[in-house]
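Given as structure tokens, the chain that follows is alone and in the form predicted alone.
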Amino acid sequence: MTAGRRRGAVTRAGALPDTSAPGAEYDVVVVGAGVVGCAVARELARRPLRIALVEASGDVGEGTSKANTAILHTGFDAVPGSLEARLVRDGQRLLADYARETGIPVEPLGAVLVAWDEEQLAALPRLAEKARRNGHRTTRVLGAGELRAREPHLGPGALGALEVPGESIICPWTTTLAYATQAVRSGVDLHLDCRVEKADPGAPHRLITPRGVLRARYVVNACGLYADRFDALFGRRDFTVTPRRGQLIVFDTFARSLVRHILLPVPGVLGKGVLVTPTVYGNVLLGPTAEDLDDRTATGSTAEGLAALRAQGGRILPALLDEEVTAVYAGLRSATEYDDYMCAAHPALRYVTAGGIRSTGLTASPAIAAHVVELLADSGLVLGAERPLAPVRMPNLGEAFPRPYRDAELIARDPEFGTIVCHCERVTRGEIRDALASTVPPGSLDGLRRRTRARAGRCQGFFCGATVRAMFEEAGHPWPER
């Protein structure tokens, strides 16, 4: 923690701290608590303002954030001149910088578009020419004996593929973890479990919880799949968000062999496609699917879409059917009826809404967290003379860097690094007995598997599940004291 600066408070039940009186108020609540809202606060604490990050549920990243295909995406195939071509740009920089100074772990495989008929490869020239005028200049077409050389387990009738260098796999949970904590420790208040249900837009406005009420002299939208009916709160209807299912299965390490870049499909009308890819955590992505759906709770798996993907990935990858599955989740993402995200300052208001933040979002976020911190500027926040934020080392989740129980001298200095206790992913005591005393620690075992990968592999918790259950309820209850 940096010097004379104050820690900010965590908080998931209690009165909302007493913002009542003149001068009391926040000068700045973020709505929403997903990478974006998270990448806003911490790009907020820079400057000597209060803050607050409020969100619904009992986590940071419960929303879209947590499920996702964790890509680190160049931008390449964003639509030219577009805001999200711009930040997903100047994003994947940031981020990538980022990465190295906290130690989220990225790994840089690059990514081959997959062209199976005439039509799609005749299509990658195009794409090659807007990668181009996307400022991507080292994409390159592939024929289809140079493809099957640099990926020998596709399955028959690949045509070619466009190389795009750059495109890599991240871990999409300890970014967002990343940005909460390091908010917290630069003096930014998060309350969890703290639904804003209402808002009286005023000067200053008033934000009704169930917790009670916050006021607030700015407050920024980052509310994800609800982004638009919280706009409705302050009387705005600019856009109407749609949810859009991903479904994905997980399979195991042992697939890993088998896939050496990001493969992804020649794009069509609703996104990037069904793509196959690895994870940081060292097993393979399938999916997602895109379904338009009207429930923005529905993030269940069908039978129907597992069985279209894998169709999909019998087609890519044969022998990746033949390997296990170790889980299959879904995700929603904030479709919009427009192709661009849906950021927008309204002065007169004192509101600042990022609406419409698709799967590019994870890769965007401190840009777009730069871009709200412009548009509050430009809306008449006085930002104040910038300032060091307390520097955040996060414990490494990827296979591709030394992990705890590799590392003999940490083992001899503390014990309990010497310990596992998830057997399938190589989690030890001493990780979770650290995420569980952590700055922002979970409210919840998913948000504990989320900071440690405990119960995420193969067995799904069969083994260590009371263990780590255990040790979760025996460190208590740590929110009323943070």
Second form
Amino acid sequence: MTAGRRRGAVTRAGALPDTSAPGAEYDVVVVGAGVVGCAVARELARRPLRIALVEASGDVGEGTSKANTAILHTGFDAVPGSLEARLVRDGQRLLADYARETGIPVEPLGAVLVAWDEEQLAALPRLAEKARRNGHRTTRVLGAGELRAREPHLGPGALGALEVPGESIICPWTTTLAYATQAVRSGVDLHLDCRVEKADPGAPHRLITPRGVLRARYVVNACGLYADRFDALFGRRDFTVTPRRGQLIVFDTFARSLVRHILLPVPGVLGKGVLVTPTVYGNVLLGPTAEDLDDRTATGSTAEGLAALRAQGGRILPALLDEEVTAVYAGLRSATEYDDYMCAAHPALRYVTAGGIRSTGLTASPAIAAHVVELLADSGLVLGAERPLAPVRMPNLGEAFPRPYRDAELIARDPEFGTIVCHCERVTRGEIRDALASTVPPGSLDGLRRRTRARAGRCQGFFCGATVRAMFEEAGHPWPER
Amino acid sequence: MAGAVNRTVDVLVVGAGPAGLAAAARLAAAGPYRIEVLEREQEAGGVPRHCFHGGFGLADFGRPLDGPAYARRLARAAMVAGAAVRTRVSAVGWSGPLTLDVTAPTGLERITARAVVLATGARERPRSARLVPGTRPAGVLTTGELQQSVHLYGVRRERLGRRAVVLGAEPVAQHAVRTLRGAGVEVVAMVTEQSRGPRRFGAVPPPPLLTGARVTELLGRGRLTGVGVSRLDGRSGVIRCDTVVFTGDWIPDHELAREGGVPLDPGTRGPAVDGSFRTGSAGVFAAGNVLRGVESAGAAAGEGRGVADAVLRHLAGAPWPLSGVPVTAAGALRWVAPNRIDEGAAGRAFLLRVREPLSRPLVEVSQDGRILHRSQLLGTAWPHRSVRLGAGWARRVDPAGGPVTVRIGS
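And the form predicted in complex with the partner chain, for comparison with the form predicted alone?
Whole complex next, starting from this chain.
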């Protein structure tokens, strides 16, 4: 930690800090601790500002950010000239660098867009041209033979593909957590379980939560699925969020040898289709579905959705269906009526919105953060001199990088790293212990899973569930009843 | 693995459940061999460690025991016989045909053996593997997690829930009901796709039983609030509950076998073995529930003793069979084990599992159209219980012929 820098507080309960005295208010309150909100908080932490990050749920990255396809996009297929195209392109570079610096697992596998019919095959040159306009000149059309040589387990009928080098897979959980950890270590207060129910815009703004009132000179809306509703608290009605559900199936690590690239569908009139991709944890992901819903909490899977995914997965990679399913989940992406991110500054209100951040938001997150900070400055926030952030190094959850159970030196120093607790995912006591004592500790077993992979494997707790829960409770966390 | 200590033993047994411990006890007693058992859990004993009910020990020790007492006895017998039983030691991969990479609190090891016995057991398929849709709330367990939570960690009702639904009606489901009730949780329903539930339930009343029904959805945000249930006759509804236990539906824990390239049987999904528990990889044996999911602990221990005899013959120089005639399941049969017949193989009975309950079914064994055996079973064959088929017919198998087919039908 930088000398003289206050470390931020992480709270989950109790009264919020008193911001009522003049001058005691936060300079900026970022609402929503998903990947975007955490990235914005981290970016702001470079400045000598008093910053809070508030989150309605009990953990960072609890919404869209935890349940997505975990791809670090090149942005080759963005709408050329859009804000999204620019931020994805910039974000891809920034996040790849940040991942190297902090230990976020990334694997640059490259993608192939597989054409299954003549219409899709005919679309490939157009996609290549779009990629060129987005600054990606390395795409290449593969014939059926070359495609089969690259991906020998593809189902019959693949006619060709567009190769997109540079598309990567990444750990979305570690990314969000790295931002939050670095922000807190650099002085940002993180208030979890702190839903903003009302806002009273003014000088300063008053944000009313069940845990008290937060006063802020500037407010950033990073509310994801609720960005339009939060806008309404500030009198803005610029867009409407329509939750679009994506159901996904995670196959066992034994499926990993079946696929070498990110297998993307060719987007067509009938929607974007499903992809098959390895994960950094060594699994294989199949999905997502795309269902427009009204309910912003409908993160359940459905029998129809899973059946449709299996049907499509069986066509793309027939052998996949013989493997065991490790997990099923569904995430909601925040679609709006517009074809771009909805980032806007409202200088008179001292208020910035980062809404409509769709599935590319993970990739774009560092660039969105930089953009939002610019918008705050344009709105009159005096940023002050830039200073270095507190360093972070995240525990590695990726299979392509050394994990503690294989590290003789680490085990010699600390035998807890030689005791495997979660056998399927090979998570050690040392990793669980460290996660429970980390800067942003998990508030639930699911949070612990996203920090360590404990209980995320094929047995889903048959072997380790009771032990992991006992460790969680011994660390002083109440059993979550929510 | 950099920094690993290289060691050698005569026999490396992976897994200290009933099969592995029984094998180690007999091997250690039989000769001057160095026998080492690796167990990744804190205690040896396998699943019986958390089975706090009777039904163990009669075949092995001649007296009725509960699971934990049985597990302790097996572990003690192996250690007294001279086997090294090491706990908190995980076999994490292979670095040679008979060399395992190991992670332990004492560091990394690379252990080479003259014979490896895989006795890694089985687990229950969790909700996700059964593709039960819905939300992902807390309160969703397998019997394994439930039993460990209650019996090894003393988790009581306030943390488990108040109203539980148990899926399945096999013996393991009944144990789940007892464990829940013992912890103070009311069991509001037992749901099974089978046409009937358990015939007896001890001295206590069974929970409300829903047969011919399956769970179609889990409901609730954060915590489970109910399960959607659909009957085969089309009726459906919701049972309110805050806990659901998925029982049975066992799958071999075949990870190490598969990582080592040991061929699996498509029916059992365990390592394919012959009647001497020899796998398709020379020097690698497999025994117990890793072969096909759950049989009783006594049956697994019996296989442990059987594999020990085969390992002793191997150590004495018996040749490893290069091929053998595959045995395949047909008709209403889900699997048959052992999965291969070799010349001179021991005459172990075959185990058969049906897909659905069959009353007095006909069993037929054939090779290349030639009938080797035909008989009618007495009573009903159930999907959760193996039918034993004597191996007398195996002598008539042509070692140069095609696969042997075991077919079951009504």
